[in-house]
Partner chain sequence: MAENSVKLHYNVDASDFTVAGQASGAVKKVLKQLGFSADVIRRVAVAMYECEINMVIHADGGEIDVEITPEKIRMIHKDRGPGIKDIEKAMQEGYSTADEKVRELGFGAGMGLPNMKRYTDEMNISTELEKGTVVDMTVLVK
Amino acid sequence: MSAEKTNLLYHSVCLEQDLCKGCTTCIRLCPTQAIRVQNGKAKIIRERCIDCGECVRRCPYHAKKVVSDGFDALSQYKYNIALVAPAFCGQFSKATDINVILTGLKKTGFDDVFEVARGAEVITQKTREILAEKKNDKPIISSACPAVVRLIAVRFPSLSENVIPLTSPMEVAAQMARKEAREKTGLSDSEIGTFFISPCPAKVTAVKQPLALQKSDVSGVISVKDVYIRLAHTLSGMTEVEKLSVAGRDGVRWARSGGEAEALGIKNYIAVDGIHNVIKILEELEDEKLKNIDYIEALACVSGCTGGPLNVENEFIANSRIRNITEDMENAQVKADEDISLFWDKKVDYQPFSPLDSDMGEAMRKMALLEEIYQRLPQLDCGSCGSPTCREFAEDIVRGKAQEKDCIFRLREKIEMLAKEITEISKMINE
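Let's have the structure for this sequence by itself, in the form predicted alone.
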């Protein structure tokens, strides 16, 4: 199994068909209606997938997988740096000191560590400056969550101008880490590996094929689960701890929902977490119902990055640990070098679904047919046909991906009609 790529989007979320039982759980929970169940197996519509990881989290048979890098990728570089997200620090019950976790990581195969919270502090500072300028009279949407940025690209293109064009803390941290490593070791960029320890598949995709950057400064992405297994064993026998943490409170609390907005120190903001809740807020924004809001912190995972599907710990417990860690922390002195790029270097374009037909006239005819079929359907959105809604099912029929008899209600009607005809014919014969 490998990650999949289309002309538009790369995807880290993949299906392991042998494990899929065709239960339809995923089609009901996918926020972008990107999954169908056909011939007893789930199928991911790649152009609709945003790699949010909901199907990974919810599949009862663990048939949805995330393809990320392994520790063997470190062998490609002379010097390897672990980019440690603040959410990672909430995964360990006995490690209340960030320095313990960072020291342990250096013993698992990394030459150095760098806190992504430092990148978050830089982005916080730059966001404050942008908000202070008040050049945008619309609510600004955070660009920190790549799943939300992709969601806007495929489903809410009218809101693309609302997204603040700042690169993610992960990317800023990677640039800063490389600069420090070059100065420390004298090595070139090609000899330095920067590996993000990721709580979610969207971060994997954001590195492999970034939407708003020409190229990511992150060399690879290793899942939290893979690192956790190694690190948990290392921590149990560790006696000496290096003082490695330099990040402050504002950066570390980005790990949980609301932490980014709190760090900004603003009043009129919304902090929404959970991809389905994010969609509700974006719909409100699209309908121009949130004009009094200055900033929207939108995170695909419940509780924020502590709730990522590649994490190990319960998100609410991890959230509590982050809160305890930051309680007595002070803010760090934030300074970003001028050669650190903070803004996107390309525009995030609308990623449309495939049209019904390349010919406009034929597309209109198919749209009329779609509406005609939809009116014949029960409009219960039960999902038993393998499509998430009756409207999506009608579209699948028009696209030649499904048949009307796949609807159990329409099939039952036909069977009842056929049974009635047989009964009438039988009566005629007997007479």
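All values reported here derive from a predicted model rather than from experimental measurement. Between two forms, the rigid core is the largest collection of C-alphas that superpose within 1.5 Å. Numbering follows the first chain given and starts at 1. First, how it differs from the form predicted together with the partner chain.
- Shown in the overlay between these two forms, fitted on the rigid core, is a CA shift at residue 19 smaller than 2 Å.
- Comparing the forms between these two forms, the C-alpha position of residue 63 differs by less than 2 angstroms, with the core used for superposition.
- Each of the two rigid parts keeps its shape between these two forms, while the smaller one turns against the larger by 15°, per C-alpha superposition.
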Second form
Amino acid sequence: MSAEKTNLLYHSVCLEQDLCKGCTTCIRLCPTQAIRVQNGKAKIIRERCIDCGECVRRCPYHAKKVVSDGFDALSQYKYNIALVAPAFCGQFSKATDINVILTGLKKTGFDDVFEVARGAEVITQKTREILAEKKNDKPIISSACPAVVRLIAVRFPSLSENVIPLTSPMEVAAQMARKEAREKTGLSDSEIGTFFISPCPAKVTAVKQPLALQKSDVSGVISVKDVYIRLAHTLSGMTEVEKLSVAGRDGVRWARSGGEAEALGIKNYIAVDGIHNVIKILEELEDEKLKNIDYIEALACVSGCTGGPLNVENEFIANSRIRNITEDMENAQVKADEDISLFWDKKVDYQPFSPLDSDMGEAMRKMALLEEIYQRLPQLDCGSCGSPTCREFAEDIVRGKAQEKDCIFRLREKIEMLAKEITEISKMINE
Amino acid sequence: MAENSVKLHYNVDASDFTVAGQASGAVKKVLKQLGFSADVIRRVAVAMYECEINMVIHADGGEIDVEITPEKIRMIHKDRGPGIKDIEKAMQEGYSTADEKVRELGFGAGMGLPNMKRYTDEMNISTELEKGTVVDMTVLVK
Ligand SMILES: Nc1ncnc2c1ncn2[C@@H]1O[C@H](COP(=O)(O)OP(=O)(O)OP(=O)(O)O)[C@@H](O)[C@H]1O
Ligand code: SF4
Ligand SMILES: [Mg+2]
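Switching forms now, from the form predicted alone to the form predicted together with the partner chain, please provide the structure.
Let's see the whole complex now, leading with the same chain.
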């Protein structure tokens, strides 16, 4: 297996075996049909999972966990910088000023803070340039949400060329923060730690196993939840506020859905949020039903990054705060030094869900069988077999991953048939 | 015993145009699972969607039969609608009999049939007034 392919196999989302009750809630909600319930426990199919965190958000027993770094990871470096996403600034009811949050973070163990919004401003500027030079009528799809980029890799490979090959605001911010820190402290790059405070598992995966970068400039990822409690304590006792925020309006509004596209200052765009909605739009694009669209902002979480599953605050409340914060904000002077790299440096290996068979003739035979099995099933999509739908179940059978008797309806029919046979045989004996 | 072909059948319900596109969506998924190229899948999906929408908007729904082999994909759309009066005209870009209501829904640019022709390798229409229309399209896998 090539290195690129294993990239799709690393995941930050995983199952807490003991907590899983096998309830099948997650199998129905998963946007890539990546979960099955087998022997009473959920199982994530690694090739299909995009780490969007939909299951993390919806599991009633909190059995889906996100593996991220803890504060102890800071001890590996001499100088630690918190990379603060604009969405993070919507988490606290007391903080209507970004400076309050940044000052507080510096008291929770970080030597410095850096706003990811500044990276977003750089990406916005580059995207404007790319849009101005665009010659074809293919809409450009934003690459800012790593869950969406992975979704395209596994489910919409035909749209790979639409994805803008720019790195994320987080990566740009990490490079800028490192550079500033090197100049300020004289430390070497390996002595500097950059920690992204993440609203989602997708960002964790994007750092641990980047899809389109050789290596991430982010040293570790700490979840918003883990930072929240520490920071909330700090904020309540804090009196003095340092003036630390330099990001402008176009960067900060990336926090909520629509903000990234608004910052571009263009007309013909779509801003779609929520992974199931994103899928609908990508289907439309694939079928050439979208006309006169230049740009598609696509975010896996409803409301945008404020809706990330690792956040604490309700996304609608957070968005209202972000709107208030950005309302009277000015735009910042944006300048990224030449040595900050903005483009992907590795080819993404678009890897569609594997077809039924690598040989098409054989795939046809399996598909015909799949249809045949599907017609026999009750078509209720009840999920009790452990597959998301009857059709998916038929596919699992054809792929050798399930058996028809896993369907309780089919099993019951079989038992009834056997019972009838037994009665007939016993009649024959008695006659 | 199944041979090297897949046959699919769909009923198209005309009572709700918002669900039109289900058959083409399902076929798209099947083609992806069979491992066809993105180009073939797109051509089939676009042609079929246009045809399916026509069945809903201009006719009274109908049936679709799809036959898939490694060499070609054939889609036969049968409806019980009013038939097409002048096929030659209907095939022209921009020709549409859609009324104001339909246009408001975003259809009626008169681009459906020309696009179907462009995206497929073979296309035959047989139609009878008051009886219905059969649109038979084939996409070759090259
Ligand atoms: N199945 C059908 N039954 C009856 N008439 C049809 C059928 N399909 C097409 N037509 C006629 O042919 C005309 C042209 O069809 P075409 O699909 O090219 O354009 P349209 O459906 O009017 O608009 P568009 O497809 O761009 O939304 C239609 O306006 C209609 O009069
Ligand atoms: S929308 Fe934002 S928070 Fe949600 S998965 Fe994408 S990057 Fe993460
Ligand atoms: Mg039409």
